[in-house]
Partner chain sequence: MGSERMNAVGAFLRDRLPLSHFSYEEMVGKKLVPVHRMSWGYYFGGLVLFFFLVQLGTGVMLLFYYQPTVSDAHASVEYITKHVGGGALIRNLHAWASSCMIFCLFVHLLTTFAMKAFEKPREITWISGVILLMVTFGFGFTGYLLPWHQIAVNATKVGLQSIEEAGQYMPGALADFPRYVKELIQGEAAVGQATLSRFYALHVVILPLLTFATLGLHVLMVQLHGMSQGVDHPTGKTERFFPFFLLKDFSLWGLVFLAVITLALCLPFESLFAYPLFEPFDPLGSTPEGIKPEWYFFFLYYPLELLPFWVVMLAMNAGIVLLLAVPWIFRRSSRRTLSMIAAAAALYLVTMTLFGDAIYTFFKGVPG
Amino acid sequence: MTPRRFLPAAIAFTLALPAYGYPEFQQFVKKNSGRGTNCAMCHVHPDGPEGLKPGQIGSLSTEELNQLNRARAAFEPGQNAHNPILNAFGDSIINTLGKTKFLQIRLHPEELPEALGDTSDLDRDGIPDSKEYIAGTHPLDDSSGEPASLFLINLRRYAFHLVMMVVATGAGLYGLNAMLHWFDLLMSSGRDKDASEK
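Would you output the structure of this chain only, in the form predicted alone?
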């Protein structure tokens, strides 16, 4: 590795404040849902923030390190900070709660869903992010969710399409039946005509 390529990693390890994953949240999810989750629920990299891989602190550029430090200073909610080691759900938590409230909730991870509320649904699958956190499903993956909930949501979402499909199928079968009946009448009238000519 050339000194120039090594510079961002050196800056990350010497200037950046330590960044730790918060296993309390993972432990709560596993205990509550029975599903194991990794750091990818909130972080860019599934192994968490520490390391040299993409999405970890050691891989950040100087500008990304500046973003990281600005995001770490977002103590109050609504600062719209973008943390390069967090994914959209992690950023959403910090922007909704602020770093101060988040660190308080860390001691009581069961309070996170209520603090987040039910309005955010980043993957637009119909299940709020807070409920996905409780269930241990991924808030950024629209195919990740409780199967029964996803089924009911999609049933409601596509109810009109399903009704129209049933109506179209019924109309198609009725039309096919009518057409076959018409062919039958046509054939029987042809047979009657042939019989009368003989």
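Counterpart to the form predicted alone, namely the form predicted in complex with its partner chain:
So it's only the chain below, everything else dropped.
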């Protein structure tokens, strides 16, 4: 769909309606983690599913709308339905829990991590999706994560590089130190020479 074609529609509807997804989760995460979050944790668009921007319902083609309806009817877990307004994390929640369980848990958003388990790590940053949810970081962005855990995980991941760098630095410092003493010796022998010549 080209922008020009849907431009009149864009003006006819809203440009950015408030989100009508399930904001209970976002509210819980924000309160729990103290971090600013938005709908993009589970949805395609950061302003939520309503609207005309890419990833919002107003922008979907007929085929995508059918997909949306199929995904909305995925009441049992494990149906692998792709919902065009959800991102990979949103899809994985519905796939793990099923829509029925999800609608129940919606009233207790603090129970979502336990229901999800910690086996899935979609961005492969080493922090499971459920932990990222609690911490208010993005489960699909490997540069987003609790800084301390991310640092420790990466320390282990890049251990080889780090060891090589420590060796290089150590060798360099050793060499510079030896050079320092060498120059010292040269200077002192220079002074001896001056003294003896005088």
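Numbering follows the first chain given and starts at 1. Definition used throughout: the rigid core is the maximal C-alpha set that superposes within 1.5 Å between two forms. Note that the structure is predicted; figures quoted are calculated from it, not measured.
Treating the chain as two rigid bodies that shift between these two forms, P128 and L186 fall into separate rigid parts, each C-alpha being assigned to the part whose superposition fits it better. When the larger rigid part is held fixed by C-alpha fitting, the smaller one turns through 27 degrees between these two forms. For H161, the displacement of the CA atom between these two forms, after superposition on the rigid core, amounts to 3.3 Å.
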